[in-house]
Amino acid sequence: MSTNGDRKRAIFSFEIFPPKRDMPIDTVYRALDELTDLEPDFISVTCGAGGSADGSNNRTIEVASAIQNKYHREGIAHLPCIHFTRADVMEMLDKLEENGVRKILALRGDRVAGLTPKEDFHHASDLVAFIRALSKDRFQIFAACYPEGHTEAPDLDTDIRNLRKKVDAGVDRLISQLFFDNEFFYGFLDKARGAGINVPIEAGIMPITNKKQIERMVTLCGATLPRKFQRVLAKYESQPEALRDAGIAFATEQIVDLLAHGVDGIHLYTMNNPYIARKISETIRTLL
């Protein structure tokens, strides 16, 4: 990826998820074989709901370490803290550092039915402050932000005030939750900068390729579906390949517009699908 004149180059990164504990881990490595060929700036690895309670964090560490050491790309480990103790976090940090992984996405994480949260970390800002105090500058800390506001926040302004606290605790870079209408992101960006949040902010983009995926994402994060995409869904929902291609085209159009507006980066939620990542990468490569 080359620099265009004196313009700052936008970061281009991917997110993947490790398979569940009872599933073969080879599936994620097959995806990584192709994804790393696209030369992303980094690849983040999610951590399953429940954290250390179900052992999924071990696979997060394993995959992030493989990205770093086998595939020679930058790996980022997701660290959702609501079900972790301080001892859990310290153990994970030690393992990550041993494997050369120095980037962490610090998250509160989702509440899990039947699983009682630990009392050590109530918010992502608590985790950020803990990691920063413990490790100083040995880790680069990423955190999440929400262009339409967190689903539990009363309004966007309140959410941005909380985001400022998180950034002030020691965040180096932000990655946004997915969105489908760029105007929400631009409005959020203006408010964030106005609130004194000056760290780089990457735009999180998820290519929607099937109806169930859309319904799940809208339910989970409250993202607004533009009428333009609703029309696409209505036309192609019974044609899987057509909907996939339409979803790729919609996401690509979003990314082109974001890059034209000079965003700090694009974080592509790949859903472990190299085909989708490659199609988008091939189109936008020269724009980065």
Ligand SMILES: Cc1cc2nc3c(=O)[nH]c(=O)nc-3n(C[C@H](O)[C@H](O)[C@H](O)COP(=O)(O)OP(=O)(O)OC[C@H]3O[C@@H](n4cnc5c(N)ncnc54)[C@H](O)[C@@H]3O)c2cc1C
The other form holds:
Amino acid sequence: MSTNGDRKRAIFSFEIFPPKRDMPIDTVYRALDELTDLEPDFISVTCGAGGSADGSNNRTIEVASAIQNKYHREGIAHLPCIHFTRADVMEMLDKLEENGVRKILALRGDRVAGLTPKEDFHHASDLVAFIRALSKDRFQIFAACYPEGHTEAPDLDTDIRNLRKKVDAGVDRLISQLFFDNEFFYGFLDKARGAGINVPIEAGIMPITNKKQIERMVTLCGATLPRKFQRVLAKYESQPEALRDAGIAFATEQIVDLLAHGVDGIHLYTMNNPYIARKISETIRTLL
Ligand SMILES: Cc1cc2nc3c(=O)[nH]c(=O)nc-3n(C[C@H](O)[C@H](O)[C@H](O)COP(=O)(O)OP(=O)(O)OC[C@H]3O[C@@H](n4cnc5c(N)ncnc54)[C@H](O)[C@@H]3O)c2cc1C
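Right, and the form predicted in complex with the ligand of this protein, after the form predicted on its own?
Let's see the whole complex now, leading with the same chain.
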């Protein structure tokens, strides 16, 4: 008997990244051996925005295909379009479809130093519309959203208006940027629903694994670091295991609150670390 009554089950998914080109691909498979044991609803695979210019899209396709065919779980390929042409995208979609990968996270991506953006796609919404027109319903299309607003948007309301255009172009689900204060996510959800964005929205959670990594991410995406989080970083910055355990506890508490709030799903930025994903999974499994 279900203990959830009629409550809709929340999705629990992971993000991983493929190893850099000069690293052996096997490292990601070692992580996947353990991550797939945790039975996430899907695993998404990041892709460097350099796209076909540096071949990083091939590794994304390879790893997403392995998730689908070797591990028999749902794989999602990230596709940042800023340095892609329409022909590149069509080629990538063909390869993914050949391998049974039918889920795409459609992204704009950020400029890569030394590369001139291609002219085919200016916003992620252009990519979403292109994939939808080309493939009709053969692909499920995911896209990104930003609880504190995207760093280039003048304010959250403008960003949400742009998000609505992206969703209207054919998005099926949204996954949020990482955040450390759930109140930002709840405020964003209210505004997004008020703006007529009705697709499911998964909350992106990144546990701290080390101080440098968190500081780099925060600089890149502009997420606010709450005081209690800063205290944890300051106290344990030179004790890697203590910082890791505090990070697991902090992320778990965030997730428990999000699930109690009834969110559509939790997307864990695993940083390819099965230990952390396992600890969090074990605690929250019965809450989904
Ligand atoms: C879950 C998640 C996964 C990610 N994975 C990757 C990855 O694998 N590889 C990678 O390179 N990057 C990745 N990113 C980062 C992402 O590429 C950057 O945040 C990028 O700066 C924006 O991408 P987007 O798809 O959200 O862009 P968009 O939706 O195009 O938005 C970018 C900016 O343009 C504005 N905008 C959008 N549409 C319009 C419009 N029609 N008119 C005017 N302004 C508009 C928005 O308000 C926003 O400020 C990821 C981000 C998230 C949240």
